[in-house]
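One chain is shown next in structure tokens, namely the form predicted alone.
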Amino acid sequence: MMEYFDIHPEIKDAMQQLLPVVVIESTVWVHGLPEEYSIPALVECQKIIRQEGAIPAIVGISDGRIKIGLGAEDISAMIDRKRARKVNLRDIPQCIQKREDGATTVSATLFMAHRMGLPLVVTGGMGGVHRQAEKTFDISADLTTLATTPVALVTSGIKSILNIPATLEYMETAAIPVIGYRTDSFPTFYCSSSNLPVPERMDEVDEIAGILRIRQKIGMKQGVLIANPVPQEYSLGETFLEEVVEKSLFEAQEMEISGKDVTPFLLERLHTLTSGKTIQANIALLKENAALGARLAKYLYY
């Protein structure tokens, strides 16, 4: 397996002592943010992380390399180029094959993380069960490999152009626990709050560590979704939310924008039609779910 991974020997001097490190996406820095915004907001998070006590691990591929423990000039370096393809768990051989640069979704940072024996991985939102997925049947894969692979995620829910309700109940059917830190109510990325409520909530990091650990033990293969929501402050009404996105759907139909092009689509238009509040929200809890990642990655190392 090692032919094809890169690791950066901070993080492989962290992984023989048993640090605690944070395992972090590259698609939101690369593909999420707009440029201006990427880099000081990684730098931020990266700041955050070693300031909590643990150890930042971006990854990526780059010229077909699997690389644990990319710094910000190398996301930087993916940004200029602008070609780096949006890699999810399935796009992983090709990327190789193809000696191609691949900025990481959830699922496949999720089995990175998982290969190198890591147990954490912190993001912005999640993929989940499209709207109108009972037609395209338009699934994220990170949820299918969230089901099928024992890491835990640190997250600020389900981006809210998806169908929420849909993904909560997938993620039951899946046996997919979802914990929400210190809220009882389901957060949407931008929104910290939604009508339907978590199935678990809890307040203390070290009550969500004892979780994982049990079931790490007892040999369970799901990861876990740990629901952090965007600060307050940063939040957006539910109410015009939905509104946005309905309208930002509807271009998005009218243009016949399909596929992996749609949420990248939808992610411009709102922070268009929302005038930037939707980056200020994203790297707002960016920020938080870096904090609590590593929190959290400090229980599960000792």
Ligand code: PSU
Second form
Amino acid sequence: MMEYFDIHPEIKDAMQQLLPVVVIESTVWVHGLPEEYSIPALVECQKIIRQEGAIPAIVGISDGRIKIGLGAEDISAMIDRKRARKVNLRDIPQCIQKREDGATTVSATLFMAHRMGLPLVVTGGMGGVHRQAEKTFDISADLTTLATTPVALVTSGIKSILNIPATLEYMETAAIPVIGYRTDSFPTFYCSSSNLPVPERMDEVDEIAGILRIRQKIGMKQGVLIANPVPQEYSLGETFLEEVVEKSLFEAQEMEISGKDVTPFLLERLHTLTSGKTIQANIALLKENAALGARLAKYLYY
Ligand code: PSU
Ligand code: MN
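Alright, leaving the form predicted alone aside, put up the form predicted in complex with pseudouridine-5'-monophosphate.
First the chain shown before, then all remaining chains and molecules of the complex.
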């Protein structure tokens, strides 16, 4: 298996010494944020993780090699080469075979973390059941992968562009536990709250870590979603957000955007329609998730 992996020496060392490692996906930096924001935000997130006493491991595919522990300069180079595809779980082998660059989504990153024996992944907001999924069948592989991969995922809930109640139902069916960190209501990425309750609320990191440990010991195979709301001061108003989401969804339909292009398109439209407010929220929540991920990783061992 290691034939296709390049593991950064720092990560190798950390794993040998059982130091806390926080795995970070790469699609958000390459396709989810404009470059002028993404690289500084990534540098900031890495710094936060280190300050909290853990080691950041960005995962992606470069020239057909699976990389565990990319640097911000590698992501920047990947953006400049402009050929990084968005790699879902199913795309990994093809990306390797064609020696392409690939930015890994949550689904691909969960898989890689699990193969490495690393217990925790951080993102902004994971994918879910899309609105109108009953017609389009658009359900993110993030969900199906989390249902079958025992890794903890720190996210700010799911994106407001999705069908949130349907995604919560899906997670109940798939036996994915959803833990609200210091929140009673399920956060929806740009919004710190929704009218939907979280199935579990936990206020302390060691309590969450305890649950992860029990799950590992009794051999549960699902991942765990840890929902960490965007900080209040960056949270967008629900009505305003709904308005711009509806508008972007309409545009996507008109332009016949489908498949993996849907999410990046909608994020980009929202960034424009909110004059950058969603970018600020996105960056703020990524930093929060990096910090929480690092604090949590310190309680976990491989
Ligand atoms: N969170 C963000 N920005 C993003 C994403 C998440 O803040 O760009 C990406 C993640 O990589 C996630 C992907 O896995 O969107 C989901 O895409 P889709 O809906 O096509 O499965
Ligand atoms: Mn999709």
